[in-house]
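Given as C-alpha cells, the chain that follows is alone and in the form predicted alone.
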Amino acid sequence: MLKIKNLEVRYGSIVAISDISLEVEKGKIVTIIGANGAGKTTLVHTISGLLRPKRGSIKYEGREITQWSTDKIVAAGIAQVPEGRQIFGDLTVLENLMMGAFSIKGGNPEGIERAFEMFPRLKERASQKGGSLSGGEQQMLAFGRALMCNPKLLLLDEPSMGLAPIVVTDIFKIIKKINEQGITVVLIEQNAKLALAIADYGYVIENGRTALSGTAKELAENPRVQEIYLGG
C-alpha cells in the first residue's frame, strides 16, 4: 500500500532523514520506533505532504505521491493524527469533527455518526469546547477527526504521549479496533512494548536511517531492541 525508498529530508542544511526505506502492507499495523530526534515525525510529515524530500520516493497504492499537495494526499485516503493531538481548543467537539471532513462534499454526516458510535464520550460532549476535554478525550477527538475523511491509511504520531497509563491502554485498544475495520495503520510510538504488542510488522529508525526491520515478534525478541527500547 505504501512504499518508501531512499528518503532524505532536510531542514535547511540539517539532515533530519538521511536514508529511510520501508513498506506498509494493506490492512496491517506497522509500527515505527526510535529515540527522540530519530526522524519519526519528519517521516510522517513527509508522507502527509507537509514536508518535501530532498531525495527518494513515496508510492501509495502504486502511485508516486512524493510531490503531491497535502489536500490531494488526504483526498486519496491518507490521514494523520498529529503528535500532541492538535485539536482546535476554541471549537466544539462537533466542529472539530466537521473540520476533518473538509475534503468531502456535504461534510460527511455519516462519518459524524460513526465517530459518535466509536467514541460515545464525544457524543456526550458534542457541544463542549475541545480545549475543555481531558487528554484521553482529546486523543479520541483527534482520532475521530482523522477518520472523518474516510481514510484507507492512518498515520498515528505518538498517540500515547502525555496520557495516563490506564488511558494509554484504552487508546491502543482503539487503534486495534480501527485496524479491524479495514484501515491500514502506521504507528509512530515511543512506547515500543505496547506498539510491538499490537503491530504486525515494525521498523527501527536511528539517526535518520532504517536500522532494523522485521515482524513485531522478531523485533520484540531482538536483543538490541530489548536493551535500547524495551528496558532490558
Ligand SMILES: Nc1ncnc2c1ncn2[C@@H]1O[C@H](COP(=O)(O)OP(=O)(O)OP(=O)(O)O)[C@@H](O)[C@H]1O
The other form holds:
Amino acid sequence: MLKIKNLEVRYGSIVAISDISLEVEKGKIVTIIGANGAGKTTLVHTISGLLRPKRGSIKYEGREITQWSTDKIVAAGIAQVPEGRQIFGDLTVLENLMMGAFSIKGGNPEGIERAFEMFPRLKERASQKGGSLSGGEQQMLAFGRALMCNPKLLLLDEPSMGLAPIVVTDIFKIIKKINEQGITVVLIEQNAKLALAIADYGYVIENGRTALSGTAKELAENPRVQEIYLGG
Ligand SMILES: Nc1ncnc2c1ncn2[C@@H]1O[C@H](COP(=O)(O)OP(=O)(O)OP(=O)(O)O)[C@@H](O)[C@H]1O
Ligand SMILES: [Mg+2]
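Now that the form predicted alone has been shown, please provide the structure of the form predicted together with the named molecule.
So here's everything in the complex, that chain up top.
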C-alpha cells in the first residue's frame, strides 16, 4: 500500500532523514520505533506532503505521490493524527471533527455519527471547546478528526505521548479497533513495548536511517531492540 525508497529529507542544511526505506502492507499495523530526533515526525510530514524530500520516492497504491499536495494526499486516503494532537482549542468538539472533513464535499455527517459511536465521550462533550478536554479526550478527538476524511491509511505520531498508562491502554484498543475496520495503520511510537504488542511488522529508525526491520515478534526478540527500546 505504501512503499518508501531511499528517502532523504532536510531542513535547510540539517539532514533529518538520510536514508529511510520501508513498506506497509494493506490491512496491517506497522510500527516505526525510534528515539527523540530519529526522524519520525519528519517522516510522517513527508508522507503527508507537508515536507518535500531531497531524494527518494514515496509510492501509495502504486502511484508516486512524492510531489503531490497535502490536499490531494488526504483525498487519496492518507490521514494523520499529529504529534501533540494539535486540537483547535477555541473550536468545539463538533467543529474540530468537521474540520477533518474539509476534503469531502458536503462535509461528512455519517462520519460524525461514526466518531460519536466510537467515542461516546466526544458526543457528551460535542459543544465543549476542544481546549477544555483532558489529554486523553483530546487524543480521541484527534483520532475522530483524522477519521472524518474516511482514510484508508492512518498515520499516528506518538499517540501515547503524555498520557496516563490507563488512557494509553484505551488508545491502543482503539487503534486495534480502527485497524479491524479495515484501515491500515502506521504507528509511530517511543513506547516500543506497547507498539510491538499490537503491530504486525515494525521498523526501527536511528539517526534518520532504517536500522532494523522485522515482524513485531522478531523485533521484540532482538537483543538490540531489547536493550535500547525495551529497557533490557
Ligand atoms: N523545523 C526544523 N528545522 C530544523 N531541524 C529540524 C526541524 N524539525 C526537526 N528538525 C531536526 O530533524 C531531526 C528529526 O526530527 P523529528 O522531529 O523528525 O524527530 P522525531 O523522531 O519525531 O523526534 P521526537 O521523538 O522527539 O518527536 C532532529 O534532529 C530535529 O532537530
Ligand atoms: Mg516526533
